[in-house]
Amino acid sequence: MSTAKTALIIGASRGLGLGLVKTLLADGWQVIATVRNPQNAEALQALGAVRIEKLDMDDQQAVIALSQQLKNEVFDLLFVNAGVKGPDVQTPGGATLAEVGQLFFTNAVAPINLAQRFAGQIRPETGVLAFMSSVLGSVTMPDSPELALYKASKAALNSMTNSFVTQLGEQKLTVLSLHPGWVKTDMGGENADIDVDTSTRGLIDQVNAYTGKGGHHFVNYRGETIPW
């Protein structure tokens, strides 16, 4: 098994990250998952075959003894998947100070945080960042206004992550900004269109097709552009 490619997946505790292991395992990957409370992670735990850390992305600190924690290890994937869906009254009056700034810290600068940190483990020329985007963060397409907040929190985790891959230099990465769909999740609901299983078989298909392309891609799991 020398020759299995290697995830780093942020946030797998439920949902999305959690189907995201599961399907990474499913096709040979060695896994490396982090929750925010490893007591909490027992679907993750009962995959058996998954190197657990325990991370809070929003915490400095904790980024950084993670990275001490893993500086030996190689990444051919590095996903970037938590994030929050914000205050329940999304209008610009109807959310106070402190929820705003959690909510574009955890999924805006948080990301791109971590990601500055591991970009040097990510293998080069083949690797893949990944980040956990949604079609919301798009500003030329109107939708869903009860989520003002959350839709700019993700546009500003796509500007966040164009001004990353500016900074990269002599680093040729590909990086991908993903929309999974509207998935049936605890943030997506019961209503949502489509299972977890789903969208992340559509998003790891997306990490593979563009696997060495290079540069910057706003797509969703079917492999459709979305325009920023």
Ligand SMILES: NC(=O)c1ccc[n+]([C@@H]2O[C@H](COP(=O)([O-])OP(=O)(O)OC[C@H]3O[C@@H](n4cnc5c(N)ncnc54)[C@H](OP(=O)(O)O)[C@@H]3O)[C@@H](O)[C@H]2O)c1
Contents of the next structure:
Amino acid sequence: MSTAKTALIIGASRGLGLGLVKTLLADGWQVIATVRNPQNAEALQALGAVRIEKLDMDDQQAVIALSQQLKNEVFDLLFVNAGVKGPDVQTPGGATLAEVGQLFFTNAVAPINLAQRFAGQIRPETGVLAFMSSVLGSVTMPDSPELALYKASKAALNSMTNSFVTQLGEQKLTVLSLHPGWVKTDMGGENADIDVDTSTRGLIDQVNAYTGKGGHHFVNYRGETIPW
Ligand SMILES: NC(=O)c1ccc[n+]([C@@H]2O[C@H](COP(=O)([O-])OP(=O)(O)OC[C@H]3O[C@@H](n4cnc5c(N)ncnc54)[C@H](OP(=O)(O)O)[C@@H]3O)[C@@H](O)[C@H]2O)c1
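So that was the form predicted on its own. Now I'd like the form predicted together with this ligand, please.
Okay, now the whole complex, with that chain kicking things off.
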């Protein structure tokens, strides 16, 4: 009987999601990973033994369909990584209702909706539910005013996560709001501080370190606590 742990990674076509899959496979995990467009998943396929499912996290019917399809799985880790940067102009007067709605829905509402659907399938006691937050979501963070809407969307994700955690009832889960560092991806850009491998190694180290601890923690890829 296999003793490998199982992870479900949401948003794994590129960037940090792809890196998380790579790190977990190297650590011997079984991985199920989602992409919006399976035609565009060559890099993920090239990693080898990963089960790929299609999911646009914003699509409620697709979330329900995936939860049906995976209903017999038990996850040691559910990592909701998918996110967007939002509009180029992030001044309150410079962005449209549709752009702001999309940003907040994808970054703050859809991750919690998905977590609610899958929470019952996370392994009791030792399972970890991780959200890809950002230090920019800390309301104490004065940096990057040009990303004001993105920052607010990650603060909203943290707030939505807090509300979600209070509704878990008897279920003992460890919930992590994680900051990956400033990482060289399409979103982070080439001037970012660290590469994907460094970030995802650190993120999975935090998942392992917090396994079984319970509670809700806001930490970065190095394990340093971030003020809410
Ligand atoms: N890079 C950084 O420095 C940094 C720092 C702090 C936090 N983060 C967070 O880390 C996460 C990953 O960022 P990244 O840098 O890897 O960005 P990225 O390279 O732009 O990748 C974003 C990923 O999210 C997926 N995605 C976006 N909207 C989705 C949706 N509605 N449903 C399903 N998948 C969706 C994308 O899929 P497609 O390929 O289909 O578009 C892609 O796989 C995000 O939540 C981001 O906010 C990044």
